[in-house]
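Presented below, as C-alpha cells, is a lone chain in the form predicted alone.
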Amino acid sequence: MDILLSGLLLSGTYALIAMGLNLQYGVARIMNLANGEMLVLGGLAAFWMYTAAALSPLLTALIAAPLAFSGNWLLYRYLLLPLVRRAKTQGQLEVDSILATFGMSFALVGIMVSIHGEYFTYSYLAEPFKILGQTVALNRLVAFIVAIGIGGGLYYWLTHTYQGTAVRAVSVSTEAAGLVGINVERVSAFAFALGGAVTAVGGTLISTFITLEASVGVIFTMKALIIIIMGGVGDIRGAIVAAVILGLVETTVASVIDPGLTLVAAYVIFLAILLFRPQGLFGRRA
C-alpha cells in the first residue's frame, strides 16, 4: 500500500511535468527542451516570494502562471514562428527547434545562476498527513490534487470547447485545421504558451517538496518527454495515466531494488515504448 500511495503521488509530480510540454509538441510542433528549465524557473519564483514576502506558493502560482504565458507566447511569436515558418518539413521543424531550444535551456541555466545560484530550497506544507493508515507529506498531497485538477480542466476544455476543439484539429493536422479556416499560426501560440503556463505552475508546487537546482532541468524533460511518447503525443488523458505508470515503476524500484535505479527504470520503458508501440498508449497509427 505504501508503494501505491507514493507511486501514486509522485504521477502527480510527472503529470505536471508532462502536460505542458505535450501542449507544446503535440500541437505546435516544437520539441522544447527548455521546458525543464522553465519549471525551474517558476520554482525559483516561488522560493523567491516565500522568502522574501511569505506568500504560499499556491498564490504565487496564479502570479506565474500569466507571467508564464505572456513570456512564452513572445518566445514563440518571435523565435520559434520564424522556425516554422521556414520549416519545409515536419523533420526540419523538428531539428531546428530542437537546436533553439537546447541553445535557450543553456542560456537560463546560466541566467538563473547569475542571479540566484546553483541551489534552493524551502519548507512549506512538508507536515505529516495520513491517508488509508499511510503518513504521506502534505506538500505532496497538495501537488498530486492540483495535477488532477489541471489535467480534468485541460481534458474538459479540449473536448468541450470550440477552442480546444480547434486545439485538437491542429494536433491532427496543421494542413486540414488550416483548410476549415483555423488560424493554426494563432493556435499554434496559444497552446505553446499555454503549455509554458502551466510547466511554470508545475514548478511552483514542485519546488514545495523537491530540492531544485538550476541545472536539474533536463532531467524533468526527459521524464516529460517519456510521458508524452509513452501516453500518445498530443493526448492529455494519455499523460495522466503515463504519469502514473511511470510513477509506480520508479517507486516500485525504488523500494524493492535501488534508488539508483529509478532512471535506468524510466529509460527502459521508454525504449520498451519506442520499440513495441511508438504511437504511445492512446496514441493513433500514422
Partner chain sequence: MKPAELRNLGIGAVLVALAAIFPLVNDGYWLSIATTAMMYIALSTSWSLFSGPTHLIALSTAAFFGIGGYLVGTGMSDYDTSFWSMAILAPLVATAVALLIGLATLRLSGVYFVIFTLGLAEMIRNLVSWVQNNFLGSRGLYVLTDFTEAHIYWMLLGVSVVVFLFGWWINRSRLGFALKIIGNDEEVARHVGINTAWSKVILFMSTGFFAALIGAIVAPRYSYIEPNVVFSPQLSFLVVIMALLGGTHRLWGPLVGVIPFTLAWEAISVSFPNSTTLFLGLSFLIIVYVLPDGFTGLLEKFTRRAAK
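Could you output the structure for the form predicted together with the partner chain, given that the previous block was the form predicted alone?
A lone chain is what you will see next.
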C-alpha cells in the first residue's frame, strides 16, 4: 500500500515530463535528447531561488516556464529548424537531431557543472502528511497535485481548443496539416517550446523530492523516452498509463530489492515493450 501510493505520486511527475517530450518528438518531430537537461535546469533554478531568495519552488516554476519556453523556441528556431529544412528524409532528420541534441545536452551539462558542480540539496515541505491512513512526504503530494493540474490543463487545451487541435493535426501528418492551412513550422516551434517549458516545470517539481545534480539529466531522458514508447508516440492517454506503470515498478523495485536497480527495472519494461508491443500499449500495428 505504501509502495502503491508513493509509486503513484512519482508517476504524476513522470507523466508531466513525458508529456513535454511527447510535444517535442510527437509534434515537432525532434528526438530531443537534451530533454533531461532541461528538467535539470528547472531543478537548478528551483534550488537556486530557494537557497538564495527562499522562494518557493512553485513560484520558481512560474518564472521558469516562460524562460524555458523562450529558450526552447530560440533553440528550435535557430538550431533545429535549419536541420529540418536541410533534411531530405525523416531518417536524416532523426540522425541530425539526435547528434545536435546530444551536443546541446553535453554543453548544458558542462555549463551547469560550472555553475553548481554539487548536488542541488535543499529541503522544501519535507514533512509527513497523512492521507488514506498512510504517511507520505508533503512535497511529493504537492508535486503530484501540481503535475496533475498542469497535465490536465494541457490535455484539455490539446483536445478542446482550436490551437490544440492544430497541434494534434501536425502530430498526425505534417503534410496534411499544411494542406488545411496550418503553419506547420510555427506550430512545431510552439510545440517544441511548450514541451521544453513543461519539462522545466517538471524539473522544478521533481527537485523538491529527488536530489538532482548537473549530470543526472540523461536518466530522466531515458525514462521519458521509455514512457513515450510504452504509451505510443503522440498518445497522451497511453503516456499517462505508461508513467503509472513505470512509477509503480520503479518504486517496487527500489523498496523491495535495491534502489540502485531502478534503471535496470526501466530497461526490463522497455525490453518487454519492444518485444511484445512495439507500437505502444494502445497503438495499433501499422
